[in-house]
Structure formats: structure tokens, C-alpha cells
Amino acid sequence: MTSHSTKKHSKTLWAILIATASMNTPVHAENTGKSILDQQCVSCHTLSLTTPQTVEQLWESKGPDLSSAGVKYKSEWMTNWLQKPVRIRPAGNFYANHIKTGEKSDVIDKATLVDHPKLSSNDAKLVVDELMTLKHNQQLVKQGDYQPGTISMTLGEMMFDKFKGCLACHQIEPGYGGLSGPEVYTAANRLQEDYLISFLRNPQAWEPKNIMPNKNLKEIDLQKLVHYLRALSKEDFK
């Protein structure tokens, strides 16, 4: 055999090789965000409308319910967050889970809880993307219900605690104030203002079984809260 013709049988052999390389690589399907909520959200979080018969069943839930993201909300602070996860939570989805007796009242029971999963940069965008679609009880949201304005912190902090009762189950900054509930100091960079005003208007429209009360607010106190927490958000509390 000539040397051209080994060359180009060894240059066949080798196309031949790569072929069949090729046909038994497997092939790895990208990564969409509903798939990566499929596979790491949905064994702590429900991503359709199925609302808890009984308070037993709300206490269960290992993560709220992602349902209504879409139009609750704020994508920028959500794809963030994802990417390097604070709890929002004190004390876990539900307070009572978590807590142990100590010398002087309940604490929290840290070995209890559970750090929620980082995701990478891409993966967070993908997954907010797909979690923006989930919109249900839209009907509950009036665009541009929320009237922007401003209070001074003194006057929302006083209606917040003193007229509304709302730090025994709040934190208006870190260490000060109620476990019970979910820190409001960034609630208005995670949470959209007109999802606000509608939950507060009537949080058991929500959630049925929902413990935070509903206060029978007014409209214009509502707009007041929600101006407090605007403000709050602001605050540099490091």
C-alpha cells in the first residue's frame, strides 16, 4: 500500500471513530427554568394554586407559596436573592416548628432550619423568568392601586407599632422585633407595592388559613404602610 493510501484510509478510520463517538455521547438537554424548578423547588414550594384545607396543612409547607410570583414579586430582587440566599424568615415558614423553650422565653431552634439552595447567575435568571408567568390571583392585584408618596420614619414606625401592633411579628431591622413573621426591612425591595396594598388590605384573600390578621385598614392607611416600608427599605442597617 502506497503512502497516500495509508494516509487516507487512516483519515477515514478516524472519521469513522469520531462518528461513532459522537452517536454514543449522551446528549445533555440545557437547563430551563422549569425544569430547575421541577427538579430543586417543588418538593419545598407549590408552583400551582392549591390552597391548604386546614391550618395543619399551611404549618406543613416547607416554603411559601410560589404561585402568584409573577405579581408579587420584584424580578431584580428575586434573581439576586436567588444567587445568594438571607432569610427572610427568623423563625422558618412557620414559627412554632422551630422554636424551643429557653431561659427566658421561646427561641429559635437553628438546628432546625435549612439554608435555602444558591443558584448560579444563569440559573436564577432562568428560574425568575419562569416564576414572572405564575400569576395566579392576578385578580386580586389592581394595577396602580399603590399611590406613591412618603411618610417620615418616626410617624411609620409609630403607626406600625404602637396603632397597628405589627412588630410583635415583624422586624423593622435586624434583631428588633417579632419572629414570628418575615422581616419587613426589605419588603418593599422584594415584594411589589400593589401586591402590598392588596395583601394588606385583606391577607385571608390570599391565604385563608393565614395567621397574619387582617386589620380592617383603611385605604389611606394602607398607603401609609406601604410608604413605611419604602422608607425602611432604604435604610442602611450593616
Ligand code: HEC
Contents of the next structure:
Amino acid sequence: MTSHSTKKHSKTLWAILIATASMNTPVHAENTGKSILDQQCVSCHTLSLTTPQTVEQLWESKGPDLSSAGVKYKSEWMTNWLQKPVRIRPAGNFYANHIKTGEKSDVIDKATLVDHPKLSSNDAKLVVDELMTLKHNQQLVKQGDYQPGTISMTLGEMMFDKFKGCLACHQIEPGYGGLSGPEVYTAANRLQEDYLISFLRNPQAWEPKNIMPNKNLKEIDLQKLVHYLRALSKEDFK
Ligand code: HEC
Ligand code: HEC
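Could I see the form predicted in complex with heme C next, after the form predicted on its own?
Every component of the complex follows; first up is the chain already shown.
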């Protein structure tokens, strides 16, 4: 008898507890771009310019620095990518953390790579509006620096590979090219042309510890390389 009533009692208590708990659940405040960034993104991305002092510090970061997003990325690309992220750096944010020695050459240790978080289309738009206001280093970008033009794929590839040695670190199609840098066959879809010119002119002005060498490219070659990156981005590799 006693034990039965205790059970009954505790059941009622649970019911009260559950009811109170759900009553106290706060109503979700409307998401803003800033609140989403603060809650879901800053664990991996910095939003205010930080300058790593050593290569090791740079490589410890869990994602690219987004403090220059507004002068760097194309907003339409970002909005789409955040809803359906696909890998850009074949070997993760910093390749050295995800490469293992294979039999013939180094291979990517896929097990150590994680998928990027996905956003709803509404959240992606809110976040992108906020990211486009972040403009660190904007003094390095000159509007209209890139002058649209064309280059043949053959000449473009010769420059990228033989003349300037870029292929050693970058893929120009899926599975073809180096692994330590981001794939470049989508670079012109992702990145603003004036940013590309500025970055190629002096990668270390953007990130002093960046391993991409400054090749002291002539202005005319900067333009040609961006013509080539744009042409590559129009190829259909699927
Ligand atoms: C677990 C860590 C992590 C979290 C959390 C994260 N990211 Fe990322 N993000 C990365 C990594 C790593 C990359 C590089 C992906 C690649 O190269 O394939 C990346 C790439 C990006 C890029 C493309 C940048 C570039 O230069 O390639 C954008 C834009 C971006 N993230 C935005 C966001 C936003 C917005 C959020 C929050 C909703 C977020 N990320 C949350 C790790 C993260
Ligand atoms: C030693 C390896 C190396 C070489 C050689 C190299 N790069 Fe890079 N490149 C990188 C790395 C690593 C990054 C990523 C830097 C960063 O995120 O700040 C990068 C970034 C880039 C980007 C920006 C891509 C993005 O998604 O943010 C472009 C474009 C680019 N490189 C083009 C070139 C061109 C053109 C050449 C030849 C003139 C070249 N690279 C030579 C390693 C290299």
C-alpha cells in the first residue's frame, strides 16, 4: 500500500516538473545574421582580423578567417554554398593536418575531415548580409583593378603550371594538381575579381604567414591569371 502511493506521488511530481519545465522554455528570439554567427560560426572562424604570429598558429585555426568576407567573397556564391557546402580545400583547412604518407605519394586522410555545417536558405541570407559588412583589409583592394579580358585555356594552363609553378599547390580540375592550397577551378565563382588581383599581387599582405609564395607577378600577368581563373570556373567538370 505504502509503496503504491509513493509511486503515484512521484508520477504526479514528474508531471508537475515536466509541465513547469516546458512552461519555462524561453520563446526563441528571432535569429539575426549576427546571432547566428556568434552561436554557430565563431568556434571555427575569426570575424575580426587576427594576425597569427607563426605558421603553427595559422594552421591551428579551424576555418578560414572571415574578417574580410565583404571584400573577398561573392555574396551569391556564399549564400548557395552555406546551404550546400562542398569541400574547397581538398585536404582540409590546413593540409598538413590531414595528409598521411601513402605508398607512392602523400594521400589525404579523409577520416580526419569533417563536413561543414549547413544553413537554411533564410539563415544563409541573414548570415551573408552580415558577413558582407566585414571589410578588413579593404584598403588593399582597388575597385576596378581587374579589367575583364580573355586568355586561351592552353596559354592559361601553361602560365599556371610551367611558367609560374602554381599547379604544385592547386588543383585546376578535380583530382589534378597540388593539394596544399584551395582548388582554383571554382575560385572565380567564389572570389571577387578585384580581390583575386590584390591577393595574387601580394599574398602576404593578406596573411603574413601564408605559405603561398609571392611570385612578384607583373601587372599584365596578374590580369592574365585572373582571366584564366574565370575561364576555369566556367568549365563543367561533372
Ligand atoms: C567545425 C568548424 C566550422 C564551423 C562551426 C563553421 N565553419 Fe565555415 N568553414 C570551416 C572550414 C574548415 C572551412 C574550409 C572548407 C573547405 O575548404 O572545404 C570553412 C569555410 C567557410 C566558408 C568559405 C570560406 C573560404 O575561404 O573558403 C564560409 C563562407 C564559411 N565557412 C562560413 C561559415 C558560417 C557562416 C558558419 C556558421 C553558420 C560556419 N562557417 C561554421 C569550418 C567551420
Ligand atoms: C607553395 C604552395 C603554393 C603555390 C606555389 C601557389 N599557391 Fe596559391 N595558395 C596556396 C595556399 C596555401 C593558399 C591559401 C591561402 C589562404 O587561405 O590564405 C593559396 C591561395 C590561393 C588563391 C585564393 C584561393 C581561395 O580560395 O582563397 C588563389 C587564387 C591562388 N592561391 C592562386 C595561385 C596562383 C595563380 C599561383 C601561381 C602564381 C599560386 N597560387 C601558387 C598555396 C600556393
